[in-house]
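Next comes just one chain, in structure tokens: the form predicted alone.
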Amino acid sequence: MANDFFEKVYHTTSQDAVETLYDDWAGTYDDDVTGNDYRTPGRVAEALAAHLPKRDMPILDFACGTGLSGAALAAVGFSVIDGCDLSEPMLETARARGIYRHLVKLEPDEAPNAAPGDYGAIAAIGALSPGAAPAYYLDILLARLAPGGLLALSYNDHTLAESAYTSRLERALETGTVAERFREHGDHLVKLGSKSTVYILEKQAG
């Protein structure tokens, strides 16, 4: 069953279909990914902690799913974490963890309701990818950060192979919308042999 979801996720594009996929996957998702030695949440959390020393700074965990990403952020000391996701069954699991200040159910293609400065950082851990949020959400998330705010981002191998995602990130860097503070390619789902690149991007003024 786990292999079925891993196979489906990267071929699911419409946001309605993505919502249904994660609704169906919610019951086994944690076991499926942790059983394959899921490293990316911890890697992103550690990178963000190295660049955002104020652990009480509010953080938005975008597309938080079952809360594995929030748990990784809490484990490195972040104490004010909000989450949002389009799957209510996933949010139910995240809610049970007791680590989020607020959790919000998003509709397909709905953007997070946040103003620049509400959050010192936004974490998008595996959230911008085929089978998750479309590439243009990079711009949406950056628009919700004030200058100096950080976007903690991961792109897995499937995402790195999609020019829609990589070109949008390259454009943000080239235009000076963001400055890259950290980049590291490393383990993602170890038992599946997959990798991901972790980025810390700082929103620039202007």
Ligand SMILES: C[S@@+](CC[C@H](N)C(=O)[O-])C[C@H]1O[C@@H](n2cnc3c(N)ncnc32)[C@H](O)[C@@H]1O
Contents of the next structure:
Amino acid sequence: MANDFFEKVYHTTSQDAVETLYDDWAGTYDDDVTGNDYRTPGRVAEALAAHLPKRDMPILDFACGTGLSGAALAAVGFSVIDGCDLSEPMLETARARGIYRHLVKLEPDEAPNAAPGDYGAIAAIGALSPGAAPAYYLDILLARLAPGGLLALSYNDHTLAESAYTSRLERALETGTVAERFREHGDHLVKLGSKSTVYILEKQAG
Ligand SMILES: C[S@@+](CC[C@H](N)C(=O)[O-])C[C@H]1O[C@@H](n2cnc3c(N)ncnc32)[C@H](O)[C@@H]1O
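Form predicted alone already given; the form predicted in complex with this ligand follows:
Whole complex next, starting from this chain.
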């Protein structure tokens, strides 16, 4: 059953179809990904903790899903975490964890309701990908950081293979919108042999 979702997810592109897929996957998502040794949330959380010493800075966990990403952020000490996601059933599981301050359901193509400076960091863990949020969300998230704010981002193998995602990131770096503070390629879903790159990007002034 898990394999059905893993086969489908990276070929699902429209936001309505992505929402339906995660609504259907919510009941088994945690078992399916943790059963495949899902390492990216822990890797992103550790990288963010190394670059953001103030653990009480509010963090937005964009596309938080069932809250595995928020749980990883809480495990390294972050204490004020908000989450948002497209899928209400995924959010229900996140809510039950009791680790988020606020959880918000977003509609397809809706931006998180945040002003620059509301969050010291935004985490986008498994969030920008074929089968998740479109590439242009990179700019949406960066626009919600004040200078000095951090984007803790992961791109999995499927995202890294799509120029729509990689070119957005290259442009943000080349134009000086962000400076790269950390980049590491490593394990994503170990038992599926997949990898991801974790980035810590710092929003620049101007
Ligand atoms: C691979 S899951 C990652 C969930 C969580 N961050 C984790 O690491 O387990 C991708 C999530 O992105 C959400 N998603 C997809 N498009 C979105 C959008 N436009 N806005 C918010 N969430 C979105 C899906 O509902 C799903 O929960």
